[in-house]
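Coming up is one lone chain in structure tokens, specifically the form predicted alone.
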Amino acid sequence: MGLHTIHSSPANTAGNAAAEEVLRSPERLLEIYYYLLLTRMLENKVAYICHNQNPQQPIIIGKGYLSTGQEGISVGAAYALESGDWLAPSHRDMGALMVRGMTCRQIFLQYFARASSPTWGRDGNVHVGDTSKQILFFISHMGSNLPVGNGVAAALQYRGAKNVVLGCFGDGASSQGVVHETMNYASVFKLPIVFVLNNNRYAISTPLHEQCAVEHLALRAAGYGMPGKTIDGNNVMEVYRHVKEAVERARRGEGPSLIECKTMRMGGHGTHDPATYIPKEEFETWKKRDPILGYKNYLQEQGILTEDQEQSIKARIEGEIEEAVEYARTQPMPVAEDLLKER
């Protein structure tokens, strides 16, 4: 695919050390692990109930909107971030979400739309965030959630807090145009976020060649003055080394950067959607890609992740899933009267 560095800043030596330090450690390096396992099984669940639920009786309120193939993204990405960074969310970093504190019962009483999820049953699905956890709610307009971004980082700047705000967002989104207006605005007044352009190839159903002329869409961070780089997405070491140095650079008040990561949407747009529009070649072809098996391959390699710890890491996780359904299914739906009740 030609991945490559389309234009870098100079190096950063302690967003390289700190990045180094924790892919040095195997209980960092099996934490890492342990939030892939998680975002894609979770998922898996909630797959599982939208395609197998009572269409009359419906326990997820909606559809599943899923990153299956691109957890090495969110997961690498929010996992450079430190305390007191903000994360602004997209659809697909369901993995970010998991690494910035967000539990598994908090997303399935907002699949479930229940009256104590995180928008209090009004809204569902991936329409989530925790603000006590700096994390902004998603906005489900492509990329509005960028601007908003922008504010947080703004304030950050304006106080002199040290922190930094991870925007995440996709290939559609890139071409809208209040996703290039935030990225001019934040180059200019360098502002301490970080652009993280999730490319996985499709905008719902349209082919990246169909919206837009540049093979490598970081080509694009050239326009405004910022530091522009194209890596692969399915490697979750790679993205967490690439972001970590971007994020320690905006925290020394260096300004933006944006990062493209290749990768591939491993479905259809959500879990209504049977993806007849994506050649099943290149379904297979990716499926070799599998962020989670190659990570996993490599810290076997390492002698890092034994059979047992692995069989630990999935018992564990399948009990806080099913834990998690099961508190949320016994939760009281949201009545009409609290519609205007302020929270």
Given for the second form:
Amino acid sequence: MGLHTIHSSPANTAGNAAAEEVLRSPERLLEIYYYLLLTRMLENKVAYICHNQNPQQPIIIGKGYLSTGQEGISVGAAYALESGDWLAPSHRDMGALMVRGMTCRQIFLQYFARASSPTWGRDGNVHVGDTSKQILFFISHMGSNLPVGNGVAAALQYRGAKNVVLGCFGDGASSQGVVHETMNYASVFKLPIVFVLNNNRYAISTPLHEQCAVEHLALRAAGYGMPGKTIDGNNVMEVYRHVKEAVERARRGEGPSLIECKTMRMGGHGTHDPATYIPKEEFETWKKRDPILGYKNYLQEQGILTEDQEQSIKARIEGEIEEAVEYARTQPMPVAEDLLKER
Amino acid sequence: MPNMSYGEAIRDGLRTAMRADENVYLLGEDVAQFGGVYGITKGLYDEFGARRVKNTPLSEAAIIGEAIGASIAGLRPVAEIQFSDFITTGFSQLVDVAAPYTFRSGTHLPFVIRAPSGGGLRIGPYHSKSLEALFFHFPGLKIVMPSTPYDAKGLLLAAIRDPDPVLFLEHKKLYYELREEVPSDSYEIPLGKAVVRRPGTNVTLVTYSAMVYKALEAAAKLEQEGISLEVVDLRSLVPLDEATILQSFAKTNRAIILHEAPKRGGIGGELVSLLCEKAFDYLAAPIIRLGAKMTPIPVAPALEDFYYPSVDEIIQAAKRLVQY
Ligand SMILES: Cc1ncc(C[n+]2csc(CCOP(=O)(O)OP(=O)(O)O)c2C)c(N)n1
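Alongside the form predicted alone that was just displayed, please also present the structure of the form predicted together with the partner chain.
Every chain and every other molecule in the complex is listed next, the one we just looked at coming first.
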């Protein structure tokens, strides 16, 4: 078998005992469901505020950048991490931020640019992170956090720690030179890092076929001498399995992997973008493959999720979100002098 | 004469240049059907087709590289970098490859890099920067920063027809805020010609891009207090119109240099040196530089407003100078 494999059918392809054990545990499966729903509902709230606020006196400063319809990738990948592992998020990784312990309060404080946000109102929306939770701060320059992920991985390797880094990026970002440098570099040093490529078919308005001349971006892994896999990003269990396998490989000191997760950006680039350039049929097709719906069906078939449980999870999340919005709304905005405060 | 916004005038400039010269073509991220994230190239794909309005992968180094190579091969590419902040990922192409090319080879590179620049839109450290000083340091790059719709079109046409690389930095806050009459035919404003936006006698204020409007606002207020501020809009930083600056200073003997970019290492320092070196005898008071604070550009409104020099600071500076 070559370095690149395509996994299109849900199966125990990864053959990873630890992963399979998790995927047999109803509690863990429900926890994954909670994170999927939390991500969806949190971002729905962000979108709602963006679309309904007074533009003259906005509560959300700037736009919302959502991962709707792609939550399976971010949640599934982050769920494969252990305590002490690091995350280098992309701008579509709300799920991973949640799984790795960021709170709804932090996210709304950030979106509202409040003085007590993770960036003290200095940056906004998804330009966020939390060093205390081993989450790098996302920066706009696409792909630019991946070499930093390498750096964290190098430090882990240096200290002999058994931890790994999850480095996330998009199909558009994959066209940056720095991404190529990062992959090659990681492979040369066998760094404990797993690259998760969220291939959502669009980079702003640019469709995949104008971005790259190959169907599967994970093919590139072969050129770096690391395993590459193309998987269904809308199947959260598959994402979890494959990332888990790659994470454990990295943990054993066997080096990086590239996992391309196929999905679809189910809306505009941000809340300001009606995405009129995407054919309606494309959305319709992908809507049927919604990662949360698919997963919910699975849980119900397995008898793991009852309608009552579903309602109570949703109610719990709604409560968490409302509480966080109210909290963030009442926190002070930064004042001018805060600009020059040393942090 | 049609009434155009700053953004529309830029689009009209592109259209005018493309109709006149088959060698002019556009490239950049999302510039084709979508028309770019600020809509500046909207409609040009429909008129000129995919050959001349070309979407690229998300690869600034390759975009700038294409502009360089295509210009060597006889075309006049106009590349859009989605936000000037992202030029940095193609920095080496611009400053290492393009800037010294003609010096080393005698071969000219007639390309333009257009990019939305500047802040004030609450979009933070990665979408608001004014990077002109960075490029000012490299011999071989021209830098144009228009402040009005009329100038934007005329300067853009001059930039596209210029034989050398031009960095055309558009202020994104002006795209849809400003309207004025702009000729629909072709005209050029020569690079390196500043303009006096408001004549005055007491203090010279040298600025460019959107800061022109803060300067004019300050000038109007100062007039009520009997202080006459002359506002010089540089329009291009390279080439620099030293003559207009020196002429104004010879009259007022007092100067403020104002820009949106951080004060430290900004164009202001260079202009102070110019006055010290070439007009020391005219100096009646210390020259004042006003620029942004030395922090990244913040999102929260109070922070961002505090970050830039304010109209009030300009007024205070002018008063200090006349009272000196
Ligand atoms: C170096 C760089 N160039 C341009 C941009 C502007 N930009 C922001 S997001 C984006 C598209 C990113 O596409 P992709 O990586 O596929 O992520 P997606 O938004 O589709 O999830 C672009 C071009 C940027 N952020 N960084």
